[in-house]
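Encoded as structure tokens, the following chain is the form predicted alone, with no partner shown.
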Amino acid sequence: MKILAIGATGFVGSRVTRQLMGQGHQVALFHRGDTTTRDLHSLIHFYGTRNQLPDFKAQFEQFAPDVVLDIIPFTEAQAQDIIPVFGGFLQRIVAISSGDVYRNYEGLQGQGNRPPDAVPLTEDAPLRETRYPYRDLEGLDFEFQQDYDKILVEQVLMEHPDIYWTILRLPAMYGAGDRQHRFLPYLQQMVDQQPILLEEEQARWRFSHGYVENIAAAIALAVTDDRAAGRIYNLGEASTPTLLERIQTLGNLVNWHGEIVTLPKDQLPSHLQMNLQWQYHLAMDTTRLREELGYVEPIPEAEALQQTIAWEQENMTTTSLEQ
């Protein structure tokens, strides 16, 4: 199979792209050329931005691709963008959506008035009656913050006649290279030998995450499974902890025989108070993916916690976690 990936050479994307390679297909990578690892170099690559896409259309289709994988459409323009250039001569279009498009996602972040959402989400759960989610947040540096929206890049896909889709929406991911370092605080906290302090209703919050090896898996099974035309499905983990549990995980990998402490938020130091409604869960159910596809995590749970343990102990700034 020939792959076009747009983007795919982050965090997820160049682990997407090596498994794909790995797999035997033939992929071509569009990207602004800033992360390329030497690894794939031998790869078709076509340097430009975003933007730029309608410039590149007659040696997109002169490469020929059967799939094109899009890993950053970010908003609607972009989306939008994408019809023109390869309609006409694509089997099939793979977008990477996220979790952040359901209804419970508003409810977290305080907007909206309706009660939570049963969880785990399904692929069918409500979306956000509300758009552009992170257009308000402060202390956010992302470029297109003003016109983010994953519900709108679904709809530009789903809604055009001529275009065969698959839509993948993701969870946090997790492992080396993840520059949010998810469990980096309560890793270092536990290397410092402090209990570990969570409001009451974060203590029980669920929240999807996956490990970006087993992510990019699923990823890579969706871009070449012909089943997946005309689908939504929600990847992570098939059964998500809540927030304590997690830590607890992490704890007992690390032999950590420390405290959890839950409190009242208002009995919290400020600095740990978020304004958040923990109420509102983002456990996603991953069923579809599983029974449809056959998807089977790669890499189990704790060999992937003790991977991404062994890459966090790199920004420790104490001493290295006792194994």
Ligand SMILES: NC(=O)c1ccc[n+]([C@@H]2O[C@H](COP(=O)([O-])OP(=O)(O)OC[C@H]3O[C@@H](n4cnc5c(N)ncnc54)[C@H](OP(=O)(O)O)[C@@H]3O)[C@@H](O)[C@H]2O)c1
Given for the second form:
Amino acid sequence: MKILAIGATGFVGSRVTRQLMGQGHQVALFHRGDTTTRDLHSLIHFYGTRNQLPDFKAQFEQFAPDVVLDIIPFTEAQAQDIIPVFGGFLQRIVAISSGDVYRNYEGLQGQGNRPPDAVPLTEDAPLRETRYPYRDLEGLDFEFQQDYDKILVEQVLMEHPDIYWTILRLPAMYGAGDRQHRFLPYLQQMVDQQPILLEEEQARWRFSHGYVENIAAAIALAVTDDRAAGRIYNLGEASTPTLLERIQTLGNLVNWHGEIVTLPKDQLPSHLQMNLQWQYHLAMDTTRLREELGYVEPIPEAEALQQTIAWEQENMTTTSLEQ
Ligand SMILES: NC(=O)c1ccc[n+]([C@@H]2O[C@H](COP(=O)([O-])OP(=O)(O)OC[C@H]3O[C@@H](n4cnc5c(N)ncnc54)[C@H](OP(=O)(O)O)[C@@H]3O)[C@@H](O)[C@H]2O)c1
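The structure above corresponds to the form predicted alone; please give the structure of the form predicted in complex with this ligand next.
Once more the chain from above appears, this time first in line as the rest of the complex follows.
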């Protein structure tokens, strides 16, 4: 199969590319050229920013992809722009979305006025009623922060009459190269022999995660299996533990015997008091992907966590975790 992948040289994208190559598919990459690794050099690279995609129409047509995988669609305009570029010769577009489309996400942020939706959230769970979830949020360093909205990206593709699409809603990803270092604060406290303090409600919060290699495998599967046409899939772990359970699992893997202390919000140190409504869980149901496409994680959770811990150790101020 021929696949044109937009933005597939980074954290999850590079892994998808490698897995597709390993399966014998022909992959061409469109990106600016700032992010890549030696093992991807042999592929066809089209260099440009995504607003230059129309300039490459003739070259894309010559490559004649069976599927376009868009790893980095963030805004409504970006989704709209892609259609005329590939319209006419495109078989299917696979677009990367996010669990932040669900209504519980705005509840978590203290927006909207709905009670929490029951979890795990299936692909048919209610979506946010507010738009642009990161607009004007302080402390974000993200080029498309003001206009980011995956709901609008999804709508543009799903409502277009001539496009076969697949939408993949990603969870919080972890693994080597995770710029958010999702587990680092907990691992650092374990190394420092500090008790880990959590707000009571936060300790019970469920938030879908996925190991980046496993998420890449799910994306590669949806790209190469035409049964994914016209389908939305949640990606992520099969069942979502509470935050307390997730930290305990990490602690067990590093032989940590410290304490996790849960407290009412007003008794936590102010720097740990987060302005989030923890009763809004973000646990996604991934049954559809498993039943319809036969998805199974290639890497077991314990191995995924151990590999991530080993990588995070390089980011710690002291490295005395036992594994
Ligand atoms: N991380 C998570 O936990 C999480 C959760 C939910 C959803 N997601 C979704 O996952 C996707 C991000 O994947 P990732 O982590 O692999 O991204 P990444 O590591 O940031 O990589 C970005 C890729 O896009 C290219 N790129 C960046 N800006 C570009 C531009 N203006 N024009 C053309 N190419 C550009 C980069 O290559 P060059 O630098 O060479 O251009 C690179 O290939 C997003 O759609 C995000 O919403 C992530």
